[in-house]
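Below sits a lone chain in structure tokens, taken as the form predicted on its own.
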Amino acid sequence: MIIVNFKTYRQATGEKAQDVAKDCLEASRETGERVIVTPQTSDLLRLEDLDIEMFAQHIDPVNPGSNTGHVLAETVKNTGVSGTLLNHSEKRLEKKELREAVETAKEHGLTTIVCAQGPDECEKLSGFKPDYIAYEPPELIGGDISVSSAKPELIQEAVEKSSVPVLTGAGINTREDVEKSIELGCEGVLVASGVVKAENPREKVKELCKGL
């Protein structure tokens, strides 16, 4: 699988959430492959009708009620989402906090991916029974590097110390980029920059459908 992050990048924000977001229906439809959205939570509801699958960038654990800034499982699963991202490394969370986190997604239908920094992290969070575990090293995020050149075998690490299923990011650009990712061990990769600063996204998600 591919997921496109679209964080808070201004080439997929509002209107623009919903271009990025059908560039990555075409390229899905036409490779076959699966090819998942996560844009702000703001932008859910405008893409709410495309015939894409969405994750939420984020969940808090909280039930509805007197909570002020945060996130609900609820609301975004009935914008369409099917999953959430926990724990980026641009949104951490306390080891407690992420625990009830996962729950929560759980106890909404929702799939979860929570992000982990390195191989003996990854073995520690899994702990939690995510449904995957992301390694994405932080000081290549965003970057030119990607982690499958960088630092390869620290994704075998982490594909052999994780219990439950792996994904990887950070950098990650090429269809040989996701060839070594997924030869390596990991189910798919986690993408932001490289597809939605991208020229032409759709056939950027296509080169990276290839790698699969």
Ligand code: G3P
The other form holds:
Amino acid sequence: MIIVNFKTYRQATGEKAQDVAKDCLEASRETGERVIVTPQTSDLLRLEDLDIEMFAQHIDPVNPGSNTGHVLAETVKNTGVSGTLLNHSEKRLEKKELREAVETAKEHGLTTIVCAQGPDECEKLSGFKPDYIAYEPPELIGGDISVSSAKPELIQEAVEKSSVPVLTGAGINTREDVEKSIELGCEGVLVASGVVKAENPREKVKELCKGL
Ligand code: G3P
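Could you switch over to the form predicted in complex with ligand G3P, since the one displayed so far is the form predicted on its own?
Everything in the complex follows now, all chains and molecules, and the chain you saw is the first one.
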């Protein structure tokens, strides 16, 4: 699977979120591969009618009530979201909060992807029993060097240490990056800038899908 994280990139916000999501959908249909998008929470409703798998970028372990600024699992679920990222390097959670967020997501039937910054953290956080662990070295996120070319041995170590299936991301931009990640034992990749900043996001997603 390929997860395209829209983050807060202008190129994938508002109406442009619809454009990138449509590109991802077409690439998925053309290649037959699973492509999931993670738009901003405020754009989820906009994409509700598109036939593409959507995950939230984050949810908080809170119930309806007095929780200003938090993201409710049931709210994102009601917009057609089927899973969520948690503990992304750009949205880290305290361990207790993370454990509760995984539980909350599960209670709402959401698939969980917990992000971790290194193999040891992959091992530890896989103990929270998410559906997937995503190994993303923070220093490579948004850069030109991919995790699969810079840290293949750490991907392998993450796969060995995690008790749940592993994804990887950071600087992924080519079919070879995806191929290498899969070869090292990952189930898929997360990508953001490589797709949202591409001249032709649809072609870029198609290229990445061919590496699966
Ligand atoms: O969640 C995916 C992400 O953090 C990787 O970002 O821009 O390096 O593909 P990027």
